[in-house]
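Here we start with a single chain on its own, the form predicted on its own, put down as structure tokens.
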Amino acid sequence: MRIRVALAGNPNVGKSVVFNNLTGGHQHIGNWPGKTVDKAEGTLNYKGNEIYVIDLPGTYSLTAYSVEELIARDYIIQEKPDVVVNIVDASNLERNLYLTLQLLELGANVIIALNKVDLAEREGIKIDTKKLEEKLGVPVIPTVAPRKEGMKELLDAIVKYARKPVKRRIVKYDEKIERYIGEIEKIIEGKVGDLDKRWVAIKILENDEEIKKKIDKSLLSKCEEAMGRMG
């Protein structure tokens, strides 16, 4: 079986060091097309599967403000890949979160490597993995990636979650919000192509300018008219 994995993580994570563990020698290291940021991917072979490994650029969202951004977040959507570990710091779990409910919005199926459990415990950190995938509804594999300690239960992971993808959480918003967003759904539906309708909505309640170009511009319009209604 051939497996498509991204990583995706905040830069400083450790995300180029799960890579070299993942990949060691098999890698090249690249630009991503029409871009000068650097596009690293390598493959491996592990129990018969031979699992192909693209580094993303570290980014703290995807809300495509920066071309770094732009790039990860046009690759889960344009390329699919099998399963996006999500690379976390385990010292700083709050603010690495954001990126990871970003990625659950998108409909990737997100594994977890919550990386630097070793720091956070020496900071006085304890974090409850399981409590974290019930309330994440995805897998959690520990790991300290300098030490290459988690490498197998991930990759463990990602062979069994590739097969059987995790069926994701959806994030819900306040009252109102939720309201917009379906009353969205409802003008878009089926004219979208393959993008996760409820992702769209919330970029064009965001104003995201990168998807509402994608957007027919009659159907922004009815979006724009339906929002004004509700006030």
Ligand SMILES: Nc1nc2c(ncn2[C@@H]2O[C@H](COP(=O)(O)OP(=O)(O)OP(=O)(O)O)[C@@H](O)[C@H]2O)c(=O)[nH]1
Contents of the next structure:
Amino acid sequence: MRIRVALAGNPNVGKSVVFNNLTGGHQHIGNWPGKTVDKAEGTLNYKGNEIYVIDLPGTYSLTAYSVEELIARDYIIQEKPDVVVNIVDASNLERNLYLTLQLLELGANVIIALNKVDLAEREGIKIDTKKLEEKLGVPVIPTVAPRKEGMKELLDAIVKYARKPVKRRIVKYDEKIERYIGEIEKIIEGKVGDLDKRWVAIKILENDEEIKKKIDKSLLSKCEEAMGRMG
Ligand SMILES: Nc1nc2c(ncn2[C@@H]2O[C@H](COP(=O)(O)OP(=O)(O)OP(=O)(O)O)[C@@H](O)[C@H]2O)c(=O)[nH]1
Ligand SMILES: [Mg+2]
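Right, the form predicted on its own is done; let's see the coordinates for the form predicted together with the ligand.
In what comes next, the whole complex appears, and the chain from above leads the way.
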């Protein structure tokens, strides 16, 4: 089976170390078209599977405010990797989970590599991975990338979940926002190609310029009308 994997995470969480562990000598480093951001791709064979891995730029979020965020987001939307491995810094969990929620909202098939658990432990932080899995609804694999700890488990999870998207738990906003989202979803239903309609609705509410560019003008004004009506 051929499996396409994207590594996503905040800057400095260990994406490149994981990428090197996984792909070893089989790498190609280039640039994103028209961008000066490094693009690292590689492949490996694991248990009869050909696994392609791409190391996305480090980002704190998936809004459209920086080149890195746009590259990461567009890659996930357009290329639809089979699995997005979200590398999370265990010593800085709360801040890192912001991106995790955005990835889930985008509808990505997320597996979490909970990296730097050594550092977290040294700081007296112990994370209940089972609990985290339950709360987020996605697999969580503890790793210490420089020691290659957890890499086999991560690969096994990638193979296991590649064709079996994990059931995700979506963030619920307060009642008023949910009402807005629902109304906009109704308007755009069936009209946003293969984009996740809830995600698009949220982006319209956020006034995301990149998404607005991708949507039919008349549809957009209908959404704006509805938002105006709801006050
Ligand atoms: N203690 C510890 N350090 C780690 C671990 N994983 C990575 N590091 C260190 O964290 C630093 C950043 O690692 P990188 O792999 O470059 O991080 P990155 O996510 O690729 O960073 P950007 O490409 O800038 O977004 C390096 O100094 C790594 O050696 C880990 O599990 N434990
Ligand atoms: Mg890197």
